[in-house]
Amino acid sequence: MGGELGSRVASLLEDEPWVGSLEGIDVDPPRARLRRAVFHRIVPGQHDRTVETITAFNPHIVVHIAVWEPHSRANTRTARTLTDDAATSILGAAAECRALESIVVRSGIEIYGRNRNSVTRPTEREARNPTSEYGRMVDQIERTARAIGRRVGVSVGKLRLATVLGPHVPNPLGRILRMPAVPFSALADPPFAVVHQHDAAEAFVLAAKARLDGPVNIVAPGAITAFQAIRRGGRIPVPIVGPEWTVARGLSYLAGAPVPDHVLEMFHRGRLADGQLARDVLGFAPTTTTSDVIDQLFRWPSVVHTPSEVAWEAVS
């Protein structure tokens, strides 16, 4: 619930007739200004409050966003020991709550993979093959999730998502866009998609109302290729080439914008998933193309500092 996209998630539950009491835990307090949420501060690790505090409120649905994308606010190692943290903790929690009727859990179009056989496309039907630490993150909490769904059986819905963008969205493919220079594979510029925060989280409330059984792909209409992004955001484009690679993630980690291997990967390859489902079962209907999101990335201002001076005048 302390996030961009747990926060957004909330108020729209805020909003729902369908809801009543509604409560969330985070490491991070809200960035929106919730009515009637309960929140709760707690560190992924401390397993046991977890459990304490989501069998006390024993609820019917529950709503699983706590993942940690490589590189968005935690190195790889971090990333994944947190989100796996959080997994254990909330989801075996869960399982011990009688009145639960529904999970419903955040994953990624990542779970695919990239191979060089892999459908360019995929459709929900796809089978799951990870290629990228990220992929292999998500695919371990639906499994997860699945697990307990059949053991108490209640339904599982799974988000697939594409890579989420938006205002303050911490996320290693915003902050590679954003540079100066931009690397982008000379070999290959395949498009991927990907979605705004807004849209997403509408598509985790829908989820969570129709009671989700299954995988959805949640991706924004559309594609875009490196190359035609950092041109739309009048960023210098720089070719590479198979070992200039490592250079390149290197430079970039110093700049401030890591590469992991699942932004790398869309870069050679592509990411892109078939949204159809999620518009049939859901009636999901992003507001917001690819490329919208990609030009309204480009447009979100960056960090201003203002000399303390010029603020004591400002609100003298």
The other form holds:
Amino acid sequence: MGGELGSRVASLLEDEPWVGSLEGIDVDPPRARLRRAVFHRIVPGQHDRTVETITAFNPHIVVHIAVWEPHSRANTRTARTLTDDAATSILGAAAECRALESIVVRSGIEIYGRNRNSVTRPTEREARNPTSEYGRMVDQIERTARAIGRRVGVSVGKLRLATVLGPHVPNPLGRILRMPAVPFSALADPPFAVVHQHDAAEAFVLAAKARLDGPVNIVAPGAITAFQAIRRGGRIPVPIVGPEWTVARGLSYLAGAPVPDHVLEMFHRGRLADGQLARDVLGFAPTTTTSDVIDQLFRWPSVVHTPSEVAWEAVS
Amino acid sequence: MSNPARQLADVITLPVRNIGGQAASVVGTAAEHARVWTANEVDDWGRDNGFVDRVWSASRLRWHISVGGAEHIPKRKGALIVVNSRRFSLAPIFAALAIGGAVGRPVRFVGRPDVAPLGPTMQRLGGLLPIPREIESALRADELIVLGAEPQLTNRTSGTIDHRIVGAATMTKTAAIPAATVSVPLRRSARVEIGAPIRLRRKRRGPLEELELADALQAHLDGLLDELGGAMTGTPLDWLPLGGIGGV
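Return the structure block for the form predicted together with its partner chain; the form predicted alone was the one displayed.
Up next: the whole complex, starting with the chain shown before.
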């Protein structure tokens, strides 16, 4: 509930007439003003507190969004640890709740992997074959949730999100694209799809309302290549071939925009998914296309550093 | 008091000033064109409409492709269009471009490799991987897809058709349409003749349906090619009865 996506989901759920009481857990406080929701600040490792809080609330529906994408807010190792801790505590505690009817978990289209000769736009029927660390992380969440769902006999909805971009959303892809000079694969430059954070939040609400059972892909319509995105943003495209990527990743890391392996894979092999099932099952209608999300990414103002004395004079 | 030299400079307009202005205008226009060309987007399958239009326009410098029977193509639904292919003629690609131009819908083709840089470039043109699951997914999304039969030396007959890909059409219950392509290496004109959708007389419950549908498509393609007839190489060699009298 503390991240941008979680805060948005909580805000939307507050407006739903079918939602009685609402409680949330996160390590950071909510980023939006919530009227009804009760927030508990719990660090992912505090297993006992998490279990105690969730079992005391005894929810009908658990929406699990606590997934740390590598290099969004933490490096890969920390992100994996935090994600595993959160999934174990929250989903394990949910299984102890007598009133539980449904679990909705966040996953990603990285779960399909991008091996050679894997289908261009995987549907939900495609086998899970992750080829990146983030893909393996979300795969583990899905496995855990499915196992718990089977054990306690509740539905488990799995929202496989494309890369979530939006204002203030910490995301490695967004950071890389906003650099003044952006590397891209000169030989491949394959297409990828993203999803706007508001659309992703809407999908969680729809999934919770429908007691979704099974996986659905959540992607914005359309696609774009890295080169096209760079040109739309007026950035300098830097064509990269083969081993130069090692240097480019190092320089990007030093510039404050690390390139995790799932983003590198996306630059080389693309990342698309078929979102038709979400439209059919949930009535999910994304309002922002992939190219519009990219355009919005470049329109967000950069941080303006104001010297303290100037700010003081402006205030006084 | 004004400077006489400046007055003189205002009267005498050197061509440099005009040329400079025009050059700046040309550079600005070119930059804008480059931005429009490079900053567009691709569709859900990675097809770049702008790139396709440019390739199609460039190809018309070499080929003049006429399309017949476009009324057999569904207006909104998906369909699998099976074409014959002469070796090295890239018939599926040009058939997809030509049919797309005739019906005003994006048409994709089967057979892009999954290796850079050729694979992504063909993906921009509408190429799909030759994987039945991929074709099935595209047909469910109501896409028009061109599948090439096994390439042959000439346009006289069609080759065998991959029944696994045809199976995607039977699974999705979309129309399977034969289309004959005739092109001559030394000439400019080419022809794509689209036939009526194939309907099998007997419905099968199992995989026999796709095998029989593939055979029926091949037979219909041969029939269309017989009807088209005509030159095959553009040289007097075509006059020789190499295939026997009456083509038998």
